[in-house]
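Consider the single chain below, provided in structure tokens and representing the form predicted alone.
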Amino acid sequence: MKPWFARYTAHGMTQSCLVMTFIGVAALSAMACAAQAVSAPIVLTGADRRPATSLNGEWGSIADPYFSGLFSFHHEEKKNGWFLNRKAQPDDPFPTEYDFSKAPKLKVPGDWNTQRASLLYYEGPMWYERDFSYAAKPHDHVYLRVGAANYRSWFWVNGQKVCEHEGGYTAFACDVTVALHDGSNFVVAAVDNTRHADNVPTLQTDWWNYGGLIREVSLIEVPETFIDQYDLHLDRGEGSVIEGWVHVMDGPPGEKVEVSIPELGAKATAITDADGKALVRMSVNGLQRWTPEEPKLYKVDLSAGEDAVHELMGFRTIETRGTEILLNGKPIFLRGVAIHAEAPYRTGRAYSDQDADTLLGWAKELGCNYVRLAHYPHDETMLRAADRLGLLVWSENPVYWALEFDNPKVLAKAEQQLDEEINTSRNHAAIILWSMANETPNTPERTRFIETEASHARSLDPTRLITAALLVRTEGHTKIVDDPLGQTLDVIGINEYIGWYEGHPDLADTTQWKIDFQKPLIVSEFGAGAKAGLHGSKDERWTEEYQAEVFRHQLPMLNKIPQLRGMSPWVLMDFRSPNRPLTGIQDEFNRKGLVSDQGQKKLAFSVLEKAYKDRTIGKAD
């Protein structure tokens, strides 16, 4: 059963509302809550391209497993949560039993689990506090922008609640304009990574539930009327036309919007409609299309009134034709690898440019032109690096394993996270696939759920392909792909583990495939576990030799599938998982990585690298 406060915070109530509800003043509570509701978080496309005041660094932190900090019931006149009184007050006749100034520090961005040994297994609420100075500017809005906070989070500035958010892997921004003042300010956040059955993802995952302010936190200033979202892409039908839209927040209809690409001498002007959206269309001459071989990026300037955003974007088209995937109208085979957002060397949640460059650098070394960023949206740093390095991206919504597919509230949560994923990331040329789910059970409720999700994704972004990683059936020596969800997808993704969870590696030699859909197929996962440095017979599990043997048998088998158009073996690097306790081998790490968490390349790395670079896997492109 949910804790009592979860039933109320889910509806956006302030903590004072919670206090009144708790003490039973129901009618007064309802009226006060309506009056004190805070604005919902918004998405700022390209937020990392705006000037920002960083709030990264050390924050005071207090673990609060009972969530006592929501209230301080010292006597009936004192009902203040930890978000209001940050530390002991010298004139307070009642003792304050917390003090952020004396609390241990946590670095932001970063998960709490890997920063202190005592927090490695902690799941629950954690309080954060930071002081900062601010000089207010007239006629500006100020947003507190959070790259991600896992899983539920609440924020107060100078004791005033400014927003709350659910979802652990997407960015959001909270309007803090009226809460700020000149001079000294403070921000308090409560972040709760407790798993619940109606979360997205749900109770069971195969990765570590890293909690905290796991990505960057900053203050972003915008004018009273500003650009919050935009979408610019190459017209599939006309290769010399860039089209899309720009949305202006808080502006009147008729606002003038300008978009220009100085290097191409291209410029367009448009006017916002009643919803604040301006449709953009402009001809471009001499455009160099973005490709993995030549990932050309252009400076793009967008302006509306006093606001301006300076982007760096590539332009390309992606579509399917029969069983082909076409990049810029030409067939392409996706030579890839799957990647978790696990930090190399230090472990924990990846967030930095260095993390992205290391992980994607290994992918490039393998000979990849594509990466599957699983099983949730990754940080903007990964996407910017993929744009720059020329790596096509599969981006995934965290609909993982068995959610409550018959629960409308869970569908709403999945769609909210999809909104934030797409609206944050839609201008990355690298992203070609929106994945709706991974390894979900084949039930009518699941199928309806993901069909609805896919329809929603297409309404947000009709320019990219929709996929999902499906499970397969086995009849004798035949693998059958007939999940009805395949009818909804543009590209079929499948996971299989012959040689690891099923039989020996040579079982792949006699396996046949039956695909019920005439669509492109990506083998989104296959692989085997191995501890780096453990050597032995190719028939001995957990050795590097066994893992390499699985790859040697898998690659020829998969190459025989006529509609195979890509693969992303599982996984680039070992990552923490509480489901993997085998002492001396796994030690709570999933060891299917081609690289260890400490950067040691296993034998299978070389097997895949040779296949990719010699182009012995997949059709020539």
Contents of the next structure:
Amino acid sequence: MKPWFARYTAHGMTQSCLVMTFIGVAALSAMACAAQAVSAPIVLTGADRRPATSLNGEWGSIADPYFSGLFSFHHEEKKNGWFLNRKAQPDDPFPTEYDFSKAPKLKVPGDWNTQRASLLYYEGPMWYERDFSYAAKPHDHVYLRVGAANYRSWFWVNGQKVCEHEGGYTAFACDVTVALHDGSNFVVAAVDNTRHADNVPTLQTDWWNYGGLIREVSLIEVPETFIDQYDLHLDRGEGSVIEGWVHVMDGPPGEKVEVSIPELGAKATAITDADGKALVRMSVNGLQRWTPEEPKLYKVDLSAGEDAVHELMGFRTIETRGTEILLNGKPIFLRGVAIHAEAPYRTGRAYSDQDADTLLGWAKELGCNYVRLAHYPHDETMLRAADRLGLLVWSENPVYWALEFDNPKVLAKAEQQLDEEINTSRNHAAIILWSMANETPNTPERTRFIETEASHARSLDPTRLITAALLVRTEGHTKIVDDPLGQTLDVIGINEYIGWYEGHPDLADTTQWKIDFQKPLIVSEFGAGAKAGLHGSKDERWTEEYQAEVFRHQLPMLNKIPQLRGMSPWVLMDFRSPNRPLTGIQDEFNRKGLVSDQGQKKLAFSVLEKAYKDRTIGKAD
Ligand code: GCU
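Requested next: the structure of the form predicted in complex with ligand GCU (the form predicted alone having been shown above).
First the chain shown before, then all remaining chains and molecules of the complex.
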């Protein structure tokens, strides 16, 4: 086994740096060397299945609207910024004007907007700091794993920069080994949720721009060579074979990989190639396929050298045949609902098992077998709950509304987030659809952008279906689905609001549909706003009766669409949005929820529940 420091050459540190650091020359040279240790963040598949040291809890926090903690007034990145977490010294020539230990606390995970009234609208850089102790162990890599930081984030350990990341809804891990001390340490993060035109998503969204370390933060230790990514799935052609691959980071070619499913007595070994990837095929006689009705999960053990991951996975196949969606070879109708990652009751970004169980519990009460997790990748608690509860999932990359589709940097950001989404979550049986976008304008630049994104998704994961939520055109009483992007998709998603943004509920009765694609169609959004507890006539907008009336007219209309294969009415629960100011009704919440943010079920909830449970919507499956 190589000595612990030999590996750093693989991470870009020079031998000379190692020697200097190793013999402990001046702190400055170590600092200078350590600066070279900043490596790009990686994606750890199944990170939530690994033992971890949680860094959740209270962190000191300082809002820094001008980002003066990182940038000088010449806009140069500082070498002695707030990330050094310096404590005031009596003989300091200058007063230290920031001290995290005196600063107010923010809970991690959690957005800052809903933790402090003064931060509800805050948009800008926020500094976080916490101390932690660490006992050096005979392992080789320690990663700081961040479930999500919205939107841009920078991280330092003991004053040494360890990585930075862009993207507000995907997980990443930073190698912090070189910066760790045995004993007491501190980690500083800067998170900036400022919206920019070339961000993904861009300036305008219909949800609150909750900023911060919005999902779990932990330390994960892995041996010198370790499994960073893997993909295991049923071979569509041969129902009793699991195929896939396991990637070993920093491993020499020829490393042995083992995959086993003890309950089935199944085991496979494979050898890594020059790229560290080992191809796996394993016969699995007697395997019970995962279905929404019986979401069977198996313990799956993966190992390579000293590393091991103990997964919990379901196995199923998903494909289309003509206009049908086939789950395990049988046609299925997706009885769903759309869900934002808004926390029930407390509001703000959802992040806990309890949030997931509440939201998906309501979806199960509705009679759903499917959920559209809009408009960005949700966290592992939601996906684990969907695997466990038997809810098929539409997962979405936040290519939302009018991005800068002609900007190659924006495409690179969208692909990076897609990489992180797919490589983090590719082993969840529940996920069947990767959505590329939502309601993007039909322009040639947009179509090229999303075609590129879709082929990237297919290259990452050929086992799932590609979709997007498209806008539809209206000619008289006919809705026309002819967005050229439909050519690229496996499953067509469309959003429409007949009865809310278009006419009255009974307009649905006389609306025809013209669909230019012989492919499965999901109505990915329809609905209406209602304030929970506001009652009146069914013609009075914002009443629960009006919202229920929209559903009563929408459902029979949609049932007439021959290739309708699913729906996800907008939306399960009211969610915060700055676009929805109507005082006394919206109060900065989008009120199209079937349930209020305080858990009050509206009349439309039971209208949809009856349609799903009586199977009066969609073909019975
Ligand atoms: C759009 C959009 C949603 C939005 C909804 C609405 O379809 O996709 O994000 O919240 O309409 O207007 O409520």
